[in-house]
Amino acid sequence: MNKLNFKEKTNINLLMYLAIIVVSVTILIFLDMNKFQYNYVISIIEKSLVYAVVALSMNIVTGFTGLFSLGQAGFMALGAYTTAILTIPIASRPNVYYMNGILPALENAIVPIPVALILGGVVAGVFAALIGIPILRLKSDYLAIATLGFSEIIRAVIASPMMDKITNGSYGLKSIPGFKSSLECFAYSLICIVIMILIINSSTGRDFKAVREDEIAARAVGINLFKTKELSFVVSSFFTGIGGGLLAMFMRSIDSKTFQITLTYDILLIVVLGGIGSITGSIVGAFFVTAGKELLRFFDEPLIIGGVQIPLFKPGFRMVIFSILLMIVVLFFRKGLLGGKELSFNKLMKVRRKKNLDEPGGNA
């Protein structure tokens, strides 16, 4: 039996995730040519997408660089805020400022839809790359606690009332330009993750990789660490921006609660329980969170059996359930769905040849 050689697996793989992603348009366009009877499942592929943009982006500078970084939510919020205010339809908008009027700065600005998205990733990203130079010199737990506590005060100032006239306060924005259809979630989508695998697959990406696994030798070979630490925290901080323009366009309305400390933990889990250092298990990890939540919606309903209610069923007992499931996929796979590593169809054959070669008959 002949070894693939590296180029030929890299083909292999390349033609494998190309023929997914046609299928994923496919079915994507069937599901937009019967959008009222598929509506709900529509939604749970463009959160799921939205969900796996921010967890990779989470994952570059969690698992490829090895900086525990908890301000997620922070940074989605200012790209959230930046795209809502820079697509809101100028004719919507005095309904959307009714309390206290909108910034005359602001009242005409308007951009398309992409450029609204990559500047809400460059506010992010210049927030990121301004409270880097002080913090990224913490260690391990600090540092989270530093950039939580950012995403904190990123969330208070935009619900104070001197913001006002720039997020409209405590009210939210509304009316924001929604998503014109799933293909649309999944080009943007697909347009961030490439670019983030191509970071990461770069000589950046190693460098990443290098601090990651011994800072010590790091330095040794001349890698300069704050500025690989510094690199890394604003390239995953811009595409979080960008996964934040795209959760405000799913919602079509948000808020400052809609960016709480809980929607960090959300990502949080999809990275760790994707695995934690993997591009496809972030992907998988964001449809595997965000389906098995709705999934398991009918727990939240009353169960009546032979006229008799069942008590466990009721508002709430879905996490219940939702919790013992992550438990069970944490006891079996302690380093999550992928352990680190990459779906690789090449693995999917190996194990196939293998199986084939222990049945009997099986040739060499």
Second form
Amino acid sequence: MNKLNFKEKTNINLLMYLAIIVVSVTILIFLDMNKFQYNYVISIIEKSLVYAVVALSMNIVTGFTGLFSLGQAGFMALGAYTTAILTIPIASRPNVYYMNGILPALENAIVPIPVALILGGVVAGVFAALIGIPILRLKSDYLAIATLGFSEIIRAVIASPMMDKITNGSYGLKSIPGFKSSLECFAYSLICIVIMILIINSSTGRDFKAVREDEIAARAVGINLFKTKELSFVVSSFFTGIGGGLLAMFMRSIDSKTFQITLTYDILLIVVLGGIGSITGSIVGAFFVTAGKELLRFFDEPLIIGGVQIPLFKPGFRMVIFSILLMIVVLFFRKGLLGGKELSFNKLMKVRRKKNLDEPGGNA
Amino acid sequence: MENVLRLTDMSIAFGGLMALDGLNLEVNKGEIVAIIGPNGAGKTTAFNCITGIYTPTSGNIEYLGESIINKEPSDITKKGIARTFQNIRLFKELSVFENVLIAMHLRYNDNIFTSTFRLNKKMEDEMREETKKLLDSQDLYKYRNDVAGSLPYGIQRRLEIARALATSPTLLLLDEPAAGMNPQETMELTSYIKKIRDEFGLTVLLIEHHMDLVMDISERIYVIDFGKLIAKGTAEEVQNNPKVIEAYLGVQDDA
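Next, give the form predicted together with the partner chain, keeping in mind that what was shown is the form predicted alone.
Let's see the whole complex now, leading with the same chain.
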């Protein structure tokens, strides 16, 4: 009987998620058809989707394996540059590399976008594997500092004159093919998110959680600590790399400044706000933060009430409001909006049923 | 009698402190052996050496005739040595079911690809079935969905033992299993340890302070003080050994 119950539960959740996907696709098709009118909304949605991918990938390593890594921007840069270099149309390459020229080997190297995205992930993953060997022996804050340093090194190397013929140095790359429609962005993000959810809920994901909960106990039940951490770090970086590639496609032009430490903080903010160790938290958080920053633009406009201009309302004020909102969230939801739990339709429905039962004569 | 575990002249030093000094110990198949000694004597350190968390400075550890020094703790667990901890170490925020399920994983060979794309479904189903059986046999099935950290102390202890059993060990190391238990619970634990020993064909090495339990259960006892073995033998021999009495009660200074 329990088994049946369990199956019913999964089915309801699966159906609801499918329903959400169908509704999202419908909305996106509608927005795409009226592209000129909803350009702004579409760009917010695309950015949120990209951030959701990166936030979830960061959550794998930080929230589910308990490794506090701040290397996100570096891995995104690796993915973004790989994707960009391999997808910029050959015809526009002389224009992009107008100052220093391009490495002859890369002149005609072009691959389809999905392949470029995966290669971007692979490059990020390989780098993660290499630096993981020394730094994953570090714990908590030390690991954070090491990954932070790595991320800055990547950025410095990309911008250095040595790399001019590959990354175009400090001039950055442009003419990167963007998303043909928001549906394309949605499809790539969805595939990444679904695979990450499958990983988190698999037996491998359970090993990650065991390491997060107690390293010594994890070893005592036969989990190889180093291999598990390395695996988690590589998988996370792989998807961060793909996220970086998606970001490059979203922005259409990138340079090394795009991948400054603030980018990592943006992602960290989403993860913490949504709830460390919550899949749905990261996704909801990505939309909340990205859309929130835009919706608050109202505070940046001058406000005139009765002929008097309110002095606070000037560019930059929205970030003050945003920070205050963040502090409120952190104060009242210490574990993030979802606090390590998942949004589940079963639970929502249970709450409703309970309410019905509580109402006098509600459910006889 | 077949030998399961043998420590020969095992020593470990932390800086200038000899935590264990030339420890010799052996455990044979099917035995229940206890290590006792005052606080800080080095009992848990011995466990940490056996399970690979510490590497001894000198000496040897043999398990089923094979040296297990310098092996990864996870590999030692795979060979069949499972343990519990003095201060319970469960995966606190995971459910009881998951706690045992994670420990089941070491017997199954899957990797990230097979597990992500659910190509290991047969294995996964088997693991879950085995977990259910084990929880059932340990009378823990009713708690399966509870978060491990929220359970009463006694149940947490039993869950930790169940988790160790999930790795299907030959040798089970119990670090103060009766800590914090009242006499009634201690009595139950005594029969429980005997029960699982027979049921799972285990060999048990335990550290304990509750003398009732130790005297009742163990075939042989080792007494350690300041890292040195000061006595060994049956419960009675040890109880009457003057060195043991001295270590536990102190020696009277006659003026």
